[in-house]
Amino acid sequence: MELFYSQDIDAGVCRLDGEESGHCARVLRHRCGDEINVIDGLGTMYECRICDDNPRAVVAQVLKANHGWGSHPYRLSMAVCPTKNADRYEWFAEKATEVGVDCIVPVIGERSERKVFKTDRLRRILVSAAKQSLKAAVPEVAEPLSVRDSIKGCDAPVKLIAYCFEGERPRQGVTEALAASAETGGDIAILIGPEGDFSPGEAALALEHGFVPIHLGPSRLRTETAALTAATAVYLRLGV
């Protein structure tokens, strides 16, 4: 199934930008009268008919709007420390989009090796991942902030933090901790630390603000693997 992406849909008309228009008219050779499917990144898929096949600015008439297309029955925010190798973080974000995530927050911890993270390239990757996995919603990418600010600003009913050490409270398995989400409407936030893990101070602050400490099994996982494992656990527990 071919999907295109547009943020310019209004009054029954959909306009593709230059890149999407070129792919539609030049590469795939769609012409006036052809029907195409367009996602808006906000959760709606539009069935459209092309009325202008200009390869720089395709215009299509909206025939039908399918709201909540490819959606999942929960809202998941993943606050994940950027990895030293940016490609690994992009891999996590792409795969988490395919599984099902609503917001990705790059957070900078006290032990983070990467202190600066640019989000523009990541947003483009997520558009492609949403189209590939047949989803009309593209995850939001928040601007980077500190782990401490992320903790203090999180208001999700279910808040989980994964770290490797045993702190003042025993860690639960992620599936056990997710059982509580059934009573809260499935609004979940999960915090994943950097390669050097969270500091004890960050972990203590999270517990003070209602986060539940979790583990992801006996294996020691890389940051991006841990983040994807957590997102997949939510998908398997609540989405299928």
The other form holds:
Number of protein chains: 2
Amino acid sequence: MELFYSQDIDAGVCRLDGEESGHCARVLRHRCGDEINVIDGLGTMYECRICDDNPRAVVAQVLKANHGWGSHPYRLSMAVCPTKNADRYEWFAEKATEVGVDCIVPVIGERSERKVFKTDRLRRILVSAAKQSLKAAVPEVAEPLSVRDSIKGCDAPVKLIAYCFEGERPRQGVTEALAASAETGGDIAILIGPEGDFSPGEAALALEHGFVPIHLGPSRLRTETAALTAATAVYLRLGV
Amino acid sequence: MELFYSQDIDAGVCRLDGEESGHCARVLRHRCGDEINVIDGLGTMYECRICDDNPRAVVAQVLKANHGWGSHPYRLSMAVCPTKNADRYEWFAEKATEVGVDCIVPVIGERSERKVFKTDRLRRILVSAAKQSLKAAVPEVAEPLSVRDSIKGCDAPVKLIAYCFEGERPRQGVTEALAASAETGGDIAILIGPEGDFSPGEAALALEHGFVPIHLGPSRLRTETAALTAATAVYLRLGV
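Would you mind giving the form predicted together with a further copy of the same chain, to go alongside the form predicted on its own above?
First the chain shown before, then all remaining chains and molecules of the complex.
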């Protein structure tokens, strides 16, 4: 199934941008009268009929709006520190989009080797991933912020942090910790640290702010694998 | 933690091949008397002391053998059809190794676009992944075979196939289906189809041979994402 993406859908009229118009009218040769499906990235898939096949500015009339199309029964925010290698972060974000995630927050830890993060490229990747996995909602990519600010600003009822507290604290397995979230409407935030892990100060701050320490099992997972494993645990527990 | 890999460990003596020797003695400048950790790829990690630091042929004396080092409490065989893009298969295999898998079987379906599959490169990737995730066992990469032959040859007590039987058959969610496997010692085989899915004939053959139809939830996942999601479901259910 072929999907287009538009941020300009209003009053029953859908306009595709230059790139999507070229793909629609030049590459796929769609003409006036053809029906196309367009996602708004916010959760609605519009069935439309093309009324202007200009390859620089396709316009289509909305026939039907399908709200919550390809949605999942939870809200998941993944705050994940950038990996040294940007590709590995991008694949986490792409795969998490396929599985089901609502917000990706690049967070910079005190021990992060990578302190800068470009969000534009990631946003484009997630639009493609949402189309490919038939979801009308494209996960939000937040502007990068510090681990400490993300901890202070997190208001999800279920907040989990994957960190080894060197035995200071008992930790639950992620699936076990998620059992609690079912009663809270499945609004979940998960914090995943950098290769160098969180600083003890960051971890302590998370506990102060009600984050529940979790573990992802005995395997030693890279940052991006840990993040995808946690997102998959949420999907398997609340989405399947 | 730095690990080396050797297939030549015998009678208390461990020999590194040319590549590992160069990395050990030239790059990392290890000398006689240094202690190194070596995995055999079969499940044992050997603590050794170097007795010959020849950068082309390092020899070390075994001090201690740690059996089942970094192992998981199940046996998982993933029979997965090659993806059109080889990179995507390689990342599935790498990530599944981090999470925990024992055997990867490239299976060629009647609807597979890719009918050939090179295993050498994949084996090298899995050695690196096992080292990186601190596992002494490197997953076996089987020689490619047809979906039909893999179905007929599969003798695992729990056999699952991810396939949409168009409502002909009720399907269980993967985690639900795995509950049964806990009583069978966690010896599991999972079959994941190509982009074009299994042929009805292949699916029917799987049912005849006792495969249980499963689904991976409402998300539409690419082949490699479906495979990793299934492997992660096993890890979360039996390994965490």
